[in-house]
Each structure stands twice: as C-alpha cells, then as structure tokens.
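Just one chain follows, in the form predicted alone, and it is written as structure tokens.
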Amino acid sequence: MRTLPQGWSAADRDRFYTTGQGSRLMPYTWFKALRRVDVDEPFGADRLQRYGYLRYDSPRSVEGLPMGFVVQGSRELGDLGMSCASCHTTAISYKKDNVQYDLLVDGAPANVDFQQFLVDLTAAVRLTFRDSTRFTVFAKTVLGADYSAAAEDTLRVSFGQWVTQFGDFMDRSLPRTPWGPGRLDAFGMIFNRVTGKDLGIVENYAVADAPVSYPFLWNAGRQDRTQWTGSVPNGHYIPALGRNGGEVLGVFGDLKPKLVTPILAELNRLFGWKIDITVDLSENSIDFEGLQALEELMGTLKPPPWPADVFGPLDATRVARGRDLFQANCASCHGENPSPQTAGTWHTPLLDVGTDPRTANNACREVKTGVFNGAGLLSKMKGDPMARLGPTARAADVLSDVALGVIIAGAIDAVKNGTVEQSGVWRGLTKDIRADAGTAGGQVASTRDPAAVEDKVKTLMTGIYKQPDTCPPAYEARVLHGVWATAPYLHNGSVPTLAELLTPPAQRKPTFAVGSREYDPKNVGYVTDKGAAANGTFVADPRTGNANTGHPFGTALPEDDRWSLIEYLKSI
C-alpha cells in the first residue's frame, strides 16, 4: 500500500501504528483464544479486516493484530487495547487503466465499523461463557500447559465477571440504529464509561445515539480549540493530555476513583455543606508516556496532498477561480485566521449552522456525580474557589474533573516515585512551562512542589470540556487542509461527498451506502453504490443523530462555480 508524503518517515508511521495509550479491552490471551460465533475460526483470524481495520506488520507490532491494536504489557500476559491509528488511519482505493491503486492516509478518518466489532465481540464472549464445551476449548487454549479442571474453574469466574460488566456496558450504550462504518458516538461512550461504569451509577448510562465522523488529525493541534463541540482548548500539551486521557477512558481504559475524605463527603450530604472533598484518581491505566509521544508525533503530521498521478491533475484555471470563491464564501470560518486567544494557533469558530444538534445536546446532559459530589477542581479553574460539583452536574464537568485529576495524580506520583524523567505528564508540563517562559530556566525545577504542580496544571487546563451555559448545537469550523481525504462530511458524516455538500440540504440523498474504500475523485468522496455489500447503508434521520441538514453555504452558487470551489478544495 502506497503512503502519501505527510512529513513522516517509515519509523514515524510505525510508532503511530504501534504505540499504546493505556486502553485495556481484555487480556490478550483471551482474545487469541476467542472464536467467532458464526465461523469456525479465531475471532481475530482475519485481523478484524471484516470490520474495515487495516493489516499491518512490523517488528514493533504484535502478530495477528490489525493496525492500531496493541498489547499493553508483555505480549503474553498483557491486555489488548486500541490506539490512535485504529480510528485515525484510512485506506483509499482507486482503479485507473486497469491498475489498482491503494493509498494509505495517516490521520484520516478510519472507515471502520466499530459498533459491529463490539456487537460481535459481545456475542462471542457471551456464547463462550454460556457454552460449557466451548468454554473448555477456550480455557485449554488460554491456560496451555497450566490447564487443569481447577484452573478452568478459576478462569471461568474471572472471565464471567468480565463478560458481565462488558456485556452490560454494551447493552446500555449501543444504539439500535447502528453508527455504521466511519462513525461513532465517542463522547457518549466516554460519558457512559466514566460516569456510569467507573462511578458505578446505573442511572448515568444513556444510549450513545449521536454518532460523529472520526476527526482528521493533521493540523488539529494548530486550531485554538478541538473536538467537534470545540470543548477542548489547544496550544499546550497538558490540555492535550487531558483530552487524550478522556479518549483512552472511552476505549476501555481503567479508572477507579476513590474518595479520600468520606467523612467530609457525608457531612456535605447530611447538612448541605460545601467542604471541598478529594477524589484519588491515581489508579488508572492511562499511559501518559505513550500519549505524549503520540501528541508530539501528531504535531509533525502534514495534510495529504492530492495524488495527481492517481486521480488526475488539477485544473489550474478552476483552482484559481475556486480560491477567489473560497475567500468570498468560506474563509471567514475555514481560513487560516489567527486566534485572538492562543498565539500561534488558528481561530476555531463555534457556529450553529443548522446541522444535526444531537451531539452538542448530548454533551450537555446531567448525571449523578457520586464520589465527585463536593469536588472542586473544575470549579476552581472557573475562578470560583467556593464552587463545587453538586449531587448532579453535566457529564462534561465530571469528565473535566477526571481529566484534571488524573494528570495531577500522574505528575505528583512521578515526583514521589522518582520517575519524573520517564513521565509523559512531566515531559508535557516541562515543554509547556518552557514555552510560556520563553526559556529553559529554573522554573521547571521549582514546579516539582506538589502545590505548584497542581496550580500550574489547573491554569493550563482551564476551559477543558467546558460547554456554554445555553448548550447550543454549535460545532467547530476547521481549516480544511487535506479535506479531500476526510469523507464523509459534516460533523456526523451525513453527507457522502463535497459535491453533495454543495447541494441544497433539501436535495441531499436521504440514504447512501457506506463502507466502500473506492474513491470518487470527481465528486470527492467514496463511491456510494458499492458499500452496501461491505457494511451497510446510512440513513439520514434527525431522530437518530444522522440528519444531513444545515451548512447551506455555497449551495446557491452557479453550478460551474461550485465545481471550481471543489477543485480548489482538492488543492489545499
């Protein structure tokens, strides 16, 4: 498969594909022993290519796993997990003059069916636990030479506990209307994981029914805000670690919050007091060293250039005309406009342009706070030292406290354990302090005082996951470098091509096939009449977060101007 010139060496790509971040889906020995429900072969025999994941081999990768799937810990005793590349690398196919071209695009939205993977995995583990004959075969494979009837019984207990919690999470989270390839409700899954599973509060679960397209990663760090809702500030490594730490928890990272001051929490509950309570978040599986390495690597990734030798050269006259049209119609939102808040970044406007509101609305949902009732980390960041999380709060506010708390815990634990030099949190913190100070002076060393660490991290994290009080359905407008490789379009992937995006909303297709990798260079997107055979059909429906409405900009232009604008968008 051919790679595009995006500023990465082969070694850079290998690190991106194989670096873990702390995701712990299940013990790797279990995954290797698990068999499919409908086919007599191991669950991972095809490296999950049936779901759209990509095959990859290198000395750093684990044999039998697809790109972006890693083993945290030793290869024999570690846990299977997911990393950035599983969701943010794609393959594009195109046939020209009877020659098949396959292009690998790093940082692009993955064309994978994550929900079907989870559904099938749930079915396989449940059947394995329920069927005694099947489980014995599974146990003998897992235990190998250590197999005995007693060992099988012990394994059955631990496996059954895992199956119960995993299946319960999926039953409560996955929607009846599938996300489909290339889409998932990331925030819905993160909120359920943190506020439902990790806090142990069943009422906090909600169906993850607001799927979005996987965002493209190049230039993501150059916007002054990121995430589709614009809820995370950019410009420093520490908030990036908070953003990515939350993402890890959404893909099966472990978190076990512990109340440090239970007596004070009970007094708050009984008498309505607002004593600041402390939650210990040090017990988590987030790999900050891996996350920091990946974030630094992402800062060097360039947008993919239009492969003219494959798709054909661009029309210079149309590109020039399209550039003028872009400046007149699009640049105020999607241009390289300097940020008024964060030096060196581009401004990310948050706008309600009539697109599906469900993602934004769901990000504002209320949950019970559990052990975080009375916690004040986020509140202090907002400038009110007396404010605390109450018995209920927005799920995003609880996630903010978690993101902040795990980073503070990681920084302070590294000081206590003498592992500062190996700490990803400390590498990010040091880089941020040096950047702000304009020097590599003594301020870095002085921040090893725990109180100073906490204050600095709070300052850097101000505004993370903050939603506006009115919670309008507004989404970020990004700079569109490399947009040709990011189909389908709009935040929820509800429009298949750029040509369709420049069609009046009422005239857009209500359904189209998804899952195909075959590219349409004229309309700029994937071919939509061949994906059904692969993975299914998308249905535009505002009741399921799939509406293809809104963003009417450019749709009233004459047809020839629209094609010129598309030609320019291919070029940037």
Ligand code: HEC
The other form holds:
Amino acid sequence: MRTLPQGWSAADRDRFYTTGQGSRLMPYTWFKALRRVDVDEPFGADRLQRYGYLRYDSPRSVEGLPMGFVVQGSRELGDLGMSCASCHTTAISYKKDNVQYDLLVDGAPANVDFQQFLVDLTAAVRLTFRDSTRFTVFAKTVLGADYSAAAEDTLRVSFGQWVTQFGDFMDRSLPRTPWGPGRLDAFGMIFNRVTGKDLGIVENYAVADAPVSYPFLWNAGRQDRTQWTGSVPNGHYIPALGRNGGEVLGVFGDLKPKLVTPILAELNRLFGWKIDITVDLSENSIDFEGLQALEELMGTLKPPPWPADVFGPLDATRVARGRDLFQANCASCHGENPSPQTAGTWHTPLLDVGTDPRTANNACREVKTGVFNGAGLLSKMKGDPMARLGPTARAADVLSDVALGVIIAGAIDAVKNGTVEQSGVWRGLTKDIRADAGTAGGQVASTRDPAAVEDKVKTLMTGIYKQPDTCPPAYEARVLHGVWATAPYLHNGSVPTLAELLTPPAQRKPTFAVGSREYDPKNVGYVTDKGAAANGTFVADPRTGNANTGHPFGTALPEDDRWSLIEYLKSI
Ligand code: HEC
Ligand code: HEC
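Please show me the structure of the same protein in the form predicted in complex with this ligand, now that we have looked at it in the form predicted alone.
In what comes next, the whole complex appears, and the chain from above leads the way.
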C-alpha cells in the first residue's frame, strides 16, 4: 500500500500502528483460540478484514493481528488490545487505466464496522461457552501442553465470568439500528463503561445510540478544543492524556474505582497538595507511557496532500476562485483563526448549525454517582474548590473526575516507584510547563515544585469534558486541511461527499451505501451507489440520531462556484 507524505517516517508509522495504550479486550490466548460462528475458522484468521480492519506486518507487530491491534503484556499472559491506529487510519482505493491504487492515510477515519465486530465476538464467545464440544476444543488450544480435564474446568469458570460480563455490557450498550461502517458511539460506550460497569450501577447504562464519524487527527494537536462536542480543552499534553485515558476505558481498559484511601494522604504528603479526592483510581490498566508516545507522534502528523498523480491534477483557476469563495462563505468558522484560549492553537468554534442534536444531548446525560457522591468536582476545582458531585451528576462530570484521578494516580505511582524519568504523565507535564514558560530545553525546576504542579494540573484540566455546559446541539467547526480524505462528513457521518454537503439539506440523499473504499474524486468521498463493494447502508432518519439536516452553508451558490469550492477544498 502506498503512503502519502504526512511528515512521518516509516519508523514513526510503525510505532503508531504497534504501540499499546492499555486497552484490554480479552486474553490474547483466548482470542487466538476462538473460532467464528458462521464459518469454521479462527475468529481472527482473516485479520478482521471482514470488518474493514487493515493488514499490517512488521517486526514490532503481532503476527496475524490487524493494524492497531496489540498485545498488552506477554503473548502467553497478555491481553488483546486496540490502539489509535485501528480507528484512526484508513485505506482508499482507486482504479485508473486498469491500475489499482491503494493509498494508506494516517490519522484518517477508519472505514471499519466496530459494532459488527463486537456483535460477532459476543456471539462467538457465547457459543463457545454454551457448546461443550466447542469449549473442549477451545480449552485444548488455550491450554496446550497444560491441558487436563481439571484445567478445562478451571478455565470454564473464568471464561464464563468473562463472557457474562462482556455479553451483558454489549446487550445493554449496542443499539438496534447498527452504527454501520465508519461510525461509533464512543462517548455512549465510555459513559456505560465508567458509570455502569466500573461503578457497578445498572441504572446508569443507556443504549449507545448516537454514533459519530471517526474524526481526523492531523490537526487535532493544533485545535483549542477537541471531540465533536468540543468537550476537551486542547493544546497541552495533560488534557490530551485525560482525553485518551477516557478513550482507553472505552476500548476495554480496566478500572476499579475504590472509596478513599490512604492515597490521598500520601499525595498530600508527597507534594504538599491539598487535593480532596475521595476516590482511589490507582487500579487501572491505562498505559500513560504508550499514550504520551502516541500523542507526541500525533502532534507531528501532517494533512495528506491530494494525490494528483492518482486522482488527476487540480484546476488552478478553480482553486483560486474557490479560495475566494471559502474566504467569503466558510473562513469565519473554518479559518485558521488564532485561539483566544491557548497560544499556538486555532480557534475551534462550537456552533449549532442545525445538524442532528442527539450526540450533544447524550453528552449531557445524568447518572448516579455511587462512590463519587460527595467527591470534589475536579474539572471545576480551579474556579470553585468546593464544587462537589451529588448523588446524581452528569456522566461527563464523573468522567472528568476519572480522567483527572487516573492522571494523578499515574503521577504518584511514578514517584513511588522512582520512575518519574520514564513516566508518560511526568513527561507530558514537563512539556506543558516548558511550553508555557517558553523554554526550549533543560531541566524544569518547577516540575518538582509541589505548589506549581498542583496549580498547573488544575489549570490544565479545568473544564475537561465540561463543554458545552448548557448542552446546546453544538459541534466543532474545524480547520479543514486534508478533508478530501475524511468522508463521510459531519459529526454523524450523515453526508457521504463534499458535493452532497454543498447540496441543500432537503435534497441530500436519504440513503446511501457505506463501507466501500473506492474513491470518488469528483464528488470527493467514497463511492456510494449499490454497485460499490459496500457493507452497510446509511438511512437518514432523525429518530435514530441519523438526521442529515443542517449546515446549509454554500448550498445556495451557483453550481459552478460549488465545484470551485470543492476544488479548493481538495487543495488544502
Ligand atoms: C475504538 C476506536 C478509537 C480508538 C482506539 C481511538 N479513538 Fe480517537 N476517537 C474515536 C472516536 C469515535 C472519536 C470521536 C468521539 C467524539 O468526539 O464523539 C475520537 C476522537 C479523537 C480525538 C478528537 C479529535 C477531534 O478533532 O475532535 C483525538 C485527538 C483522538 N481521538 C485521538 C486518539 C488517540 C491519540 C488514540 C490512541 C491513543 C485514539 N484516539 C484511539 C475513536 C477511537
Ligand atoms: C457558521 C459557521 C460555519 C460556516 C459558515 C461553515 N461551516 Fe462547515 N461546519 C460548521 C460546524 C459547526 C460543523 C460541524 C457540524 C457537525 O459535525 O454536525 C461544520 C462541519 C463542516 C464539515 C465536516 C467536517 C468533517 O470532519 O466531517 C465540512 C467539510 C464543512 N463544514 C465545510 C464547510 C464549507 C465548505 C463551508 C463554506 C461553504 C462551511 N463549512 C461553512 C460550521 C460552519
């Protein structure tokens, strides 16, 4: 597969595809032994290409796993995990003059059907548990030379527990109208994970029924807010680690929140802090070293340039005309306007432009707080040290406490274990302090100054997952570099191509095929007709969170101008 010049060396790419972040889906030996329900072969024999995951091989990758799938720990005892590349890398195909082109785009939305993967995985583990012949075959493969009837029985118990909790989570979370390829309700899953499963409160589960398109990553480091609802303040490593910490839990990281705890006393003693955390989050599987490395890599990723040799050259006259049209019609929201909040980043306005409100509404959902009842509301502590979570709170507030809590736990762990130098959290914090102080190198004395650290962490984390406070259906309007490679469009992926986005909302396609990798360079997006090698259909329907309304900008321009605008969008 051909790569595009995006600022990464082959070694950078390799690290992005193979570095783990602490996601623990299931024991790797179980995954290897598991067989498909529909055909008689190992579940991962096709490397999950049937769901759209990509092949990747290198000395650092695990044989037989797709790109972005890793083993956390040893091959014998470790767990299968997912990392950024499984969701944030895509492949685009195009045929020209009988030559097939396959382009790998780093940081672009994965064209994968995550829900179908989870559904099939659940069915396979359930059948394996239920069917005793099948289970014996499974046990023999897992146990190898250690197999005995007694060992099989022991395995049955632990496997059964795992199948029950995993299946239960999926039954409560996955929606009836499937997400389909290219979409995922990430926050729905994370909220269920943290407030339903980890807090052990069944009423907190809600169906994850607001799928979003996977956002592209090459500008993420330069935005002053990230996430479709703009809920994460950005521009520093510490909030980025907080954002990723939440994401790891969403992709099956482990977390066991416990009520307080000597950890608080220890923290305050170590640093002279006075932070009032009442929940101990130190037992978690999040790998901050991996996350910090991945985040730093992401910061160096560039937008993919339009591959003119494959899709044809751009028309310079149209590009120039399109640039003027963009300035007049789009740049107020999507321009490279400096952020008023974080130096060196772009302003990312959060606006209600009439698109589907469900994702934003769900982000405001209320839950029971369990062990977090009475805990300090960490995301607000800078402005209001007395802010507390009550018996119920926004799921986002609980998540913000978790995000901050795991970072602090990570920092303490590193001090306790004498691993500050290797610690991802301390590395991120040091870089943030340096960046803000404007110093390029050298040891940062203030990292070891407790008062400065306390203040810094609070400042950096203030507001995490808190925006938008009032829950309007507002979404991020980003700088659109490389947008040619990021179809489908809008937060819910309800519009298949740029040409369609510039069509009046009432005239947009009510249904279209999704999942094809075949590129349409004219309309800019994937081919969406039935003939395409697609594996799903998008049905525009406001009742399912899949409205394709809103964002009418540019749709009233003369047709010729709209094509010029598209030509310009290809060029940026
Ligand atoms: C299981 C799939 C999945 C994995 C794994 C994953 N992400 Fe994401 N990521 C998403 C989805 C979906 C969103 C959008 C969520 C939303 O805002 O509702 C997202 C959002 C983001 C954003 C915000 C982008 C923006 O402009 O709003 C960044 C940055 C990001 N991810 C980086 C990462 C990094 C770095 C990793 C690995 C450490 C990672 N992601 C792992 C699916 C994933
Ligand atoms: C008033 C502000 C505003 C203007 C003007 C505006 N947009 Fe947007 N744009 C947004 C917002 C907000 C979103 C996110 C909406 C969503 O995801 O539901 C968005 C999303 C997009 C996306 C989808 C990005 C993605 O990753 O899927 C594209 C492409 C886009 N706009 C192009 C344009 C073009 C081209 C113009 C000019 C003709 C334009 N926009 C004018 C606010 C604006």
